[in-house]
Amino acid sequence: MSSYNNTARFSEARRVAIFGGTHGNEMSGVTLVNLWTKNGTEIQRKGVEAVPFITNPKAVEKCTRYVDTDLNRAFTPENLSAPGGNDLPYEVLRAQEINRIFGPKGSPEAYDVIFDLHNTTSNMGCTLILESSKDHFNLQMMNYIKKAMAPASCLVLMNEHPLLKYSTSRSVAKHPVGLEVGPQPQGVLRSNIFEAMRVILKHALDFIELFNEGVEFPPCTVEVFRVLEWIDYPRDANGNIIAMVHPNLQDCDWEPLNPGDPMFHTFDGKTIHYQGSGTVYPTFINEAAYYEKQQAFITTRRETLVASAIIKA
């Protein structure tokens, strides 16, 4: 990226990839990504190689979220660089694979843009993830999706929490754009989800061939939700779970959530209050695959932030 009078230059976006099945249950992308394969016509843009690619293999087979360890969390520094062998993790070595063909990570090889596909059993709605609030790049091409989408509504959650971002499979390319769907349970098609997230890479790839032929974007503001922190379920001392989101809250994705406002219920019928100190955003809401990793859902803050003006380099 370069800039010019406040306009920012990004060469064209030539190679895209779509990733499903990085989650081997969430299947609106694992069903668009074998349908694509099969038939890429219509996400075929000009003067583009869009790439649809099974990130896990091995979990779309069982359907289940992965095998040894969770993809999307695996494409670090250490796991990257680590020596190839049987006695790696599947999915350590998977993400190797991944970073030889679409990277590498970092590198001016690597992918101009991953599109990576997700279903969440939480009420999210559409929901674009972005990674840095830097990438103008993508701030443009989300704020052209939300509007290309209006009046249906598509949130943008940007992860930039230090101690919460994770190396997700998608990171691998120079603008990596994140997509939950929601609600759908694991291992199941909705059709109104499965078309949602058919219609959003629609409007992506419309906007990256745009792009690439030169259009300009003129500077814009997105009203994005960011991460602040994770909260999990009250626990008794030998760490099981003691109450469930409250119905109050379940479902409630992207809803204020106030000082005093019931969070959980326990199993003997009491509540429990949320005690932050201000009005936050939660998401992913009882979200089934978090159950593992200690979490009942996310806070954010709302923001809005600014994007330069892009054109092509």
The other form holds:
Number of protein chains: 2
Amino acid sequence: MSSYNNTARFSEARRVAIFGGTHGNEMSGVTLVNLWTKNGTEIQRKGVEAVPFITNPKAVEKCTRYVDTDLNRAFTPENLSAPGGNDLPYEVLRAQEINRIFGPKGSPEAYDVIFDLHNTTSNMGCTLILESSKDHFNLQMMNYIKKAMAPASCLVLMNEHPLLKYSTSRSVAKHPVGLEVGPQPQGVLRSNIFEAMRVILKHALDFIELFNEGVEFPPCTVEVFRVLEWIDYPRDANGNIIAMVHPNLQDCDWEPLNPGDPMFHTFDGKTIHYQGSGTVYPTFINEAAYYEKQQAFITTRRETLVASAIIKA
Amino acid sequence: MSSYNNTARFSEARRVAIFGGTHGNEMSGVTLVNLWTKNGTEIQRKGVEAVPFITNPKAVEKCTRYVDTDLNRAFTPENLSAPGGNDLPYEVLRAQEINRIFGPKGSPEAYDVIFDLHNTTSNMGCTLILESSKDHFNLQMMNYIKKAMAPASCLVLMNEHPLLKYSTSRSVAKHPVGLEVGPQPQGVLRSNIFEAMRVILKHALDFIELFNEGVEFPPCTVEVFRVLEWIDYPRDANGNIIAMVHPNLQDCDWEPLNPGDPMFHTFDGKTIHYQGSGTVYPTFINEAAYYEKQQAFITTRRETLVASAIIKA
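The block above covers the form predicted alone; next, return the form predicted together with another copy of the chain.
Let's see the whole complex now, leading with the same chain.
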């Protein structure tokens, strides 16, 4: 990227990958990628080479999140450079392979954009996940998709928290974009969630085509929800969960949670209230896969980011 | 059971078991049984010995439906009498052990009642599952629970189909009762589903206490939904699924499906209509665990059964 008269210039985004099955039981992405592997007409755009790719085929086959370890946390520098070959966990080997094909991560040879397709059991609706508030190409893409989806809502989760950011599969690309659509149970394909994801991808690819054709996107603002902290379930001295997400909070992703609001409901009927110092916007509320990560939900704060104008370099 | 003046007489139902974790990722039952194992006050009733029991601890530990094979299909005569010891699949061994503790199945020594606690990803609400329309003790229990729950709804699924009935964990008891509450994703605990299951169990145990105390229950009628057939997802020549449950059918468990109504929605946008000869009531619509069983939903018909008066022998 270079700047000129406040207009950021990026190389053409010719090489684009669409990842499904990073978690093998998140069925919308698995199904779309399998569909587009058979017939890619729907994802073809002028000047764009869009590659559909199943990232964790063993997990897809078993319809499980992962086999040995979470692939979407596996793209650390240590893993990507680890020697050991077949002694490594399956997903570490797979991360190395994906990094060879679509990376290397951080290099000029890396793919331009990777879309990684995820589902959640949380009531998050259509969500796009970004890893950097400084990536004006991605911010402009968010603005384009949000406008194209309106009046339907499509929210942006910004995870660049120094401790809570994790090493995603899509982080191999210059411009990593996560799609997170829910609610959908693991192992289930719901037509509403499937079609919503399909529409987001359509707009995203349209944006890239326009950009590659030389369209200039003027400065804009983008509302994002910035990751603040993870909240665990209340537990006893042995680490056992002793409460559930409160019915007033369950399914209320993105709605304000104020100090004193009900947050958990213990098995013996007591209410635990939110004790933070100000209003937050919870999301990933009661996501199935996050029990093992000791995360009941995430708190975020609303922010408005300014995206520079962008044009092809 | 014996009859006298049209009143059926049953032995006291003193020995009652409450099974959780027959499927290790159905969290309401797992959580309730663990809770009651620590403190059984809530399930204590005069003259009733209620035993909470985790049936598939290895699957619970892994938060998966099963380890080797579906425990809730494993209670066949062949499995229960199979020699082989530790060479057998884990769930077959476990079925034999459960049969030793709570059975033997079909014998006078078997437990009187087993409640088996299940969750579904389908929008089935509160459902009780019976295996025989001739068990007047259970039919009276259904009537009691339905009345106690009103105006909330609690429906009864009757599976005594000669081909589709399967060998459940609870079938070890003289009076087997399945609880199936949803929608709840696998691996997730939702407070509304958890509390609904807890209330059903409360009424069920109250019924048994009253019965054991000698209360006579007069004749009554019970509406049930009788299993007719399983419908698979549409597939291509290679067996791959090519359609999803239609949005008009998704989440519409127990609502009438008429000939010509939309049933599936193909990935390329076509609608597949129901071709049956009359109105049916679908349930278990888009249940996660039934993809591998090639079952998109089940059809049922509504029936009204007559339950005899019952009293303790």
